[in-house]
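So this first bit is one chain, no partners, the form predicted alone, shown in structure tokens.
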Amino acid sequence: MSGQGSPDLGEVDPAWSGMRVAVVSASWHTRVVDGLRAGAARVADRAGVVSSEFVAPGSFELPVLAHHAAASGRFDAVVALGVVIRGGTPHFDYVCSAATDGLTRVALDHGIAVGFGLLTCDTEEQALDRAGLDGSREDKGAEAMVSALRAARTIRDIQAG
């Protein structure tokens, strides 16, 4: 785990205030995902962002929830949060690939910023270390929210000319 190059979570762009963000999160590995949600919520609160939360059965279903949030036209960005931990079968590879490809497709098909907060870890310890919990070295939920807000702002700037 590098942590190198992660966004400065202390910076808040005044243009983020009032943005609307859909936070879609998986229901598996609740301790980790609760930490990711809390990190995203801290950034949203600090930035004056209006966020709505939607819970998917698992990480595989994140893209379909993100798709419907984007298609609704109600949101400036979507933040997807979840964790997949490697096991002894190819399930890990299939779920990670499908969720990643699906979230990329949502961003491109709808032209919306999608913050990628899906942890793909070999162990639960790695996931906990990225979850933004007390003792964690990283806060990937906060980083996903910051990334989505920065991209949404840039999209607005591009569209405004």
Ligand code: DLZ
Contents of the next structure:
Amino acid sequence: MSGQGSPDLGEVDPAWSGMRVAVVSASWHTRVVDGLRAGAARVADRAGVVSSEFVAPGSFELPVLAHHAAASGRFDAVVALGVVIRGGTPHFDYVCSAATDGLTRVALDHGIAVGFGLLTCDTEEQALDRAGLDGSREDKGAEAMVSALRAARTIRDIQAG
Ligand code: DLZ
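Could you please show the structure of the form predicted in complex with the named molecule, as a counterpart to the form predicted alone just displayed?
Full complex below, order starting with the chain above.
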């Protein structure tokens, strides 16, 4: 997938102010994940969003943390951040699909917006290029936060009728 057509990360909707977001992030590849977390936090700060951070051991555990965040009823949205880098075994495919399917399930089972900030890359260079760091071409942590807030806002509109 290319980054073309991604949302305008500078655009902040005043309606996002006061929204509560759980940010769940994995602990692998800390330089990249720290970049994703910083990107998400930049958007949250600009938008006046209250974010709470929860750390998972690895990306495989992101869905269960997202599930409990959603089930707590304390949050309007969840943002999941992690990086999985392909190795020499099929492990990559299992972790990626478990995390992706699990996060999708959380979104649908709880009817909550889940921002998908899980990078699935062949190399660490590809991940760094998407981590919102100095010299990165893309900022996937910020994109995941913007997407979660937009979806959460639209869910509110749908529910309000
Ligand atoms: C085991 C594993 C491997 C090989 N690679 C990654 C990775 O690139 N990114 C990541 O977030 N987690 C990785 N993990 C850890 C799994 O997600 C999980 O935490 C462990 O299998 C323990 O359940």
